[in-house]
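Take a look at this one chain, the form predicted on its own, written out in structure tokens.
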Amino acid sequence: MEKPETILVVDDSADTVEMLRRNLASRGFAVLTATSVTQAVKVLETAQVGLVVTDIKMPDIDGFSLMRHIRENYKAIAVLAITGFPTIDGAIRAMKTGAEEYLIKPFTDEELFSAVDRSLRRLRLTQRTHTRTIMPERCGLVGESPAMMAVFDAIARAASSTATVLIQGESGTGKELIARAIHYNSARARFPFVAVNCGGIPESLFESELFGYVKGAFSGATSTRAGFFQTADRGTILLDEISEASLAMQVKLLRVLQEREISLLGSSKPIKVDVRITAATNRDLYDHTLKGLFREDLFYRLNVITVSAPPLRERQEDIPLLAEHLLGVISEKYDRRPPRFSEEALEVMRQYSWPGNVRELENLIHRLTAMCTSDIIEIPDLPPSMRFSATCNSGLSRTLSQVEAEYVRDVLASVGGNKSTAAKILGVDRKTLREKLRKTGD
């Protein structure tokens, strides 16, 4: 069932707001309300709104200011302006400021519904066009499956907003690419995108790395240094592996989200930062909150807009497209003419479960490009685990530990024995990988 479009009604008259709310709700729309521009701006920061119906003449801040705010900060929100004091100049100004429709009070229910329908039709056309513009490989995202179409749509919506984004998905599904796509299709695209691996920073350095430090803050601090948040000012920061942040650091991150300011280590003077925050995790953060491993208030601050990165096994129809794309990119790095896949090899790849997701596929293409001596990649060129997985009928008789051990060996083999790369695909650290190999006797 398709989710109803959300409409924000803004008018300083409570009676008008209630009348519009009832009428629009009767047509199946989800309706939010505000009686001032200030309230409306706060609603837009936290809700996914498709259409704003706003009065023009309001005390303190008028509807023109709200329309300008929407046009400057949101690409995918339509505006319907209403007024009880119509003038030709006012209508022209409303259209120039960004209103799709201009409605004069008093108006009939049918006039309202027609204007809303026209505004939303234009919005959907714009969204479809925008979704197509973000699809090219410029952001490294490739796919035509329904699962990826949903991702592209989510990226377009997130890019048109300033709200915090939480990207969830298994290791190797391209969560950072999604964050980059959101950034480079947003109003912040010409400013920095900074990715921070929260799991790769030692606890003792976390604060100084994220927030920076002043000269003399600690032994070895010979000069003042900006942290990741300052580096990303006016741009976007990605807090990757956010679930790995300690509870102490979660408190500090929460303060940044709430106050939009940081304090350099060794300084008591806060500094304002204008940063779009995105976060990524391959864990179930809500489950972490229930276990007391992640702060509930931080979870809800991060989880304003959620984008789910689908695993490769749920978008198998994209595998040929992805494989050909990666083959072209990687062959160019090797300065060689790209080989092509046989249909039989592609079919084996389609049937494979891809537990390592796109990262595993990319590593495979690297290996095939380096090792293949002919112009065609055939089934024998594929790893044994992939060739046999399509015909193996005994998989259900193995224990979970046997399946895990076999997969660990296959991943390690696919990357030429590189333990660091294998650990990254598996979503574990090198110490955990060594322990698993020790248990299997490898």
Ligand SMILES: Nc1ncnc2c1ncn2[C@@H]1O[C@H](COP(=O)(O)OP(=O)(O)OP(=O)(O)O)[C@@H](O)[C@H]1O
The other form holds:
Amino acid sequence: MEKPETILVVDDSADTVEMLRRNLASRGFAVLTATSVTQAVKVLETAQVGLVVTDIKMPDIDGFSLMRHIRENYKAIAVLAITGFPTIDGAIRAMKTGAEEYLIKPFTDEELFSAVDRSLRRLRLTQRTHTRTIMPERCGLVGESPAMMAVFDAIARAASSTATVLIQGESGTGKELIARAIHYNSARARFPFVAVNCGGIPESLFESELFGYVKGAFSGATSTRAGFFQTADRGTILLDEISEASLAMQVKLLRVLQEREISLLGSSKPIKVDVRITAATNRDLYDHTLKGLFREDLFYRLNVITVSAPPLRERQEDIPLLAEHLLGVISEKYDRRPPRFSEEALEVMRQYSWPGNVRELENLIHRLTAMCTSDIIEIPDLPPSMRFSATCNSGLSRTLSQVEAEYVRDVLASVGGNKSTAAKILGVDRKTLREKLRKTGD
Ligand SMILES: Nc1ncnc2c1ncn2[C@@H]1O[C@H](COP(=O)(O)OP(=O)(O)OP(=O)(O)O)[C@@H](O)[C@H]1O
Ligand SMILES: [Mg+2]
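Return the structure block for the form predicted together with the named molecule; the form predicted on its own was the one displayed.
What follows is the whole complex; the chain from before opens it.
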């Protein structure tokens, strides 16, 4: 017999929790419970949970925050969101935040069971595609090109040390996946991975979000709250888009890197933190230091190990593999049998320059999966800009007069510029040749 799946039920109402616990246990599931997000986060740290069933509206911290925490830290946990206040926006937000399913109160036992089954099945399907095409320790990073092999080597080296890592690369090249892979292959894998978008936090909130605050630190600080660094304790933090941190923020980050301690806002007592620091940027950070936009001392503290995420155009040979991998994952999300790419369509995709890198490829495949009705994706299904750049590269887009002009020039060159000989070879008289040369500007 397979081990029963463990479900964590989270709801601020103890009655609802008990009702769900009884129902799910009667179906053979192992059930854990929590009546707040904080409690749920603690349970997740120690228990092997397969599915979290969570209420959305809860006092203090809501279900969305829990979903985000799960998506950022536990790829293998499915989420079923429950709400008593249905709105379309809420449903869309729940799905975007990472819920596999969404259930509206009140619901029957049958509705609950089938939603639980669907959530678990979805998750297993995505896990299967992951293990089918990639090794689990690569955390979703696909590629066999020499450029990606170098990345996998760098990840392995970084994972076996505790040094700070700077991940550089263009937008959409997988920098966040690389940071996750480093964490999940390191000795810290059992502890949280916390990604912080330095560009997304307003300057005024930066300190309280990163370092937390004590009750009464400012008006509105009604209780003491942990910051990202404490949440990531014993785990790994990713300071994403580090180039966006202001100079004032950089000073505060430098202190953490040097002292390995933080102070909660409103408290003067420093607290030791044990966090592996990784940072990512799509800017040339060294160039930023030269321009005075980034502190040089912070740059050197961050840049102990560097990992470069290669753009897609430098690993074109990975495109068919990536496209197939993404088609599998995305089709299963849409409950579709994955279509195939025709050889020609794949060739066009290989030739394209992919300014948006893997994210652009992923978006394209989302659109193709949603819109393509046949089993095979052909060249006409691809966006016009991609088809256009392909014809430019293949040399098949020249007009007849362009070809003629080139041929005339070649012939003329081959006879040392002698116009009468060239005219003879071309089968025209000298006047016609002169006409043609005038038209092409020679
Ligand atoms: N090698 C890869 N294999 C599979 N999927 C990848 C790979 N690289 C990137 N992706 C996917 O592409 C998308 C973008 O990746 P990610 O968010 O890690 O990029 P990023 O470098 O952090 O981009 P940005 O600078 O815009 O934040 C993600 O959905 C990710 O899963
Ligand atoms: Mg990123």
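Under this definition, the rigid core comprises the largest set of C-alpha atoms superposing within 1.5 Å between the forms. Residue numbers count along the first chain shown, from 1. Since this is a predicted model, take the numbers as computed values, not measurements.
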query: Core-superposed C-alpha of I379 shifting 2 Å or more between the two forms; finding: no
query: Angstrom displacement of the CA atom of T54 between the two forms, core fixed; finding: 53.2
